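This document opens with one chain alone, in structure tokens, the form predicted alone.
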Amino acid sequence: MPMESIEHLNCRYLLQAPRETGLPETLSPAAALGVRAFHRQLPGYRPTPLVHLERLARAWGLGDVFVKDESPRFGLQAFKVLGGSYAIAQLVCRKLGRPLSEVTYAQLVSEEVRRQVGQITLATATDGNHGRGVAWAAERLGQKSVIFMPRGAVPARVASIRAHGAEVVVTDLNYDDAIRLACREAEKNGWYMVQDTAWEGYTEIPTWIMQGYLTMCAETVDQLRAADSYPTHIFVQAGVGALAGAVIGYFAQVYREPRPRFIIMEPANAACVFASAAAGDGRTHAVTGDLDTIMVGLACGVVNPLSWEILRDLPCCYTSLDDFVAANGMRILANPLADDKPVESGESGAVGLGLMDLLANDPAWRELKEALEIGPQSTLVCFSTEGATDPVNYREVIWHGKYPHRG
């Protein structure tokens, strides 16, 4: 049950005492080994940087701050391709009747496999990054993709998906309704849905997508160990919760004692995990409406049921945050202190650093900082899940101060 709820500057937070819950083998370190073995075969694979913001941590009175920078991932500016590529490879291997562990990437993209599998069409709904990852994977496999996007889709994101040969349908719907439309069209046309959330009768592909994200998680653990650092606080953003479920489900199995504190972050207008946790009845609760936010990759109103038990039980804090928090994070990451490295972080990627800024520097958030026991001995980790996928808005935020701090 929730312990405390406070609101400030259109931001809310909710504290709870984490509970023990069963952790799925699908998100275990053992499962990550197979996922990484696949991704390492992809041309251009290399671990993305874990940026150590040492000067920033010192200035903020913290032990350490680390940011996993996903902007260079396969040249696609986002982590999402990890899930889409792994799920699509699993789907093709299912049609071949062979386990992915016995099929190399070179075989997957070969003419022989294309002949055996035949022509298939992959469909999904996306705000941008997931759809680009699906289109990229389909292009390499010589398959078709149809990508549905909600209203207000950024032209640069539409163009980046079309550049991979996908058919893009920009709808007049919000994200959740775009998923429903994509499902109807897929069923009518015999396409394969590759969606990063689950529903009754559709769980296998979303599970594969969550497993795909384990490569990012396992890289982060390796990089923290190389830095001789142990995370005390892990900040992770939630849209439908697939990423958050994968991150928490994995890190809770790697770091068992002491277990890090997990902090969930969502946009104020699309905080379905927050709403579900606040209800206190153990069930998920949808958020409806326009879901309007600059954090479009997080503009989702329905929680992924595959993640819900993890997200219900293991976080110690849920936050619902105004757009200025993400914008502040973007500006801070782009303008580092002294010899800290800059990070190009998009709207959905920078919210973690933005929340850290509030906790470190805003007196109104001191109570939460103390409750989370964040201080000079803390090692904070967050995930910059995308680069500047909307370059026009990125410049307006960084150059011209769009979405200013409201304190």
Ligand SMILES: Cc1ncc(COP(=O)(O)O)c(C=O)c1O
Second form
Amino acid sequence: MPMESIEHLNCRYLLQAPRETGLPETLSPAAALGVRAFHRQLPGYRPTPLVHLERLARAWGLGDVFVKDESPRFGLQAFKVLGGSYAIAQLVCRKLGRPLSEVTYAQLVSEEVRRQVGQITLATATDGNHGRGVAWAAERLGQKSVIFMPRGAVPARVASIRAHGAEVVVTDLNYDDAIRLACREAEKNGWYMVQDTAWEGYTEIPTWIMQGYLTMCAETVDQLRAADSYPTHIFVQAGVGALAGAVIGYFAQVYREPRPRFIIMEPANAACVFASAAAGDGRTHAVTGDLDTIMVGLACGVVNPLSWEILRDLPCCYTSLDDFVAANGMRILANPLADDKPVESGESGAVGLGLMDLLANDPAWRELKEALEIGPQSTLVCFSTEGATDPVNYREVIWHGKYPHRG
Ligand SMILES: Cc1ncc(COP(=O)(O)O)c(C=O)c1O
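What would the structure be for the form predicted in complex with the named molecule, rather than the form predicted alone?
Up next: the whole complex, starting with the chain shown before.
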């Protein structure tokens, strides 16, 4: 049961005592081995950096701060391609009637496999990052993709998807309705939906997508171990919550004793995990409307049911945050202290660091900081899941101070 809720400057948090829950084998360290073995074969694969912000941690009176920087991932500026590429590979192997573990990537992209599988079309709805990953993966396999985008899609994001040969349809709908349209079109035309969320009767592909994210998680664990660090607090943002489900489902199996504290961030106008946790009835609750936020990757109103049990039971804190928090995170990551490294972090990537800033420096958040036992012994980890995918807004935030700090 949620214990506490406050409201401050369009930001809210909710604390709860985490409960034990069954953790799925699909998100286990053993499952991650197979996923990583696949991604390692992709041309251009390299673990993304785990940036150690030592000076920042010292300035904030914390033990350590680590940021997983997904901006260089396969040259696509976001972690999302990990999910789409893995799911599409599984789908093609299903059509071949062979397990992915027995098919190399070189075989998957060969003309022979393309002939065996035939021409297929992969469809999805996206704010940008997931669709770019699907288009990239389809292009490599010599297959087609049709990508539906919600209203207000940023031109740079549309262009980066078209650059991979995809047909892009910019709709007049919000994200959740764009998914419904994509489904109808896919059914009508015999396309394969590769969606990064699940619903009744559609769980296999979204499970593969969540598993795809384990490559990022497993890299992070390796990098933390190499730095001789044990995470005490893991900050993860949620749109539909597939990412958060994968991160928490995996990290809770790797770090059992003591278990890190998991903290969820969402935009105030699209906080469906928060709303579901706050209802306290164990069920998910959708958020509707425009879902308007600069964190467009997180502008989702319906929780992924595959993640829900994990997101219901394991986090100790849910937050619903104003856009200025993400903008502050972007500015801080772009302008590091002394010899800390800069991180190019987009709106949906930077909100974790923005929340850390509030906790470290804003008296209004002191009570939460104390409740979470964040201090000099803590090692905080967050995931900067995208780079400057909207370069115009990125510059306005970083250079011209758009969405200024409030507090
Ligand atoms: C950059 C970025 N970060 C985080 C997320 C959130 O992932 P999920 O919708 O699985 O919660 C997204 C989703 O598109 C994203 O694009």
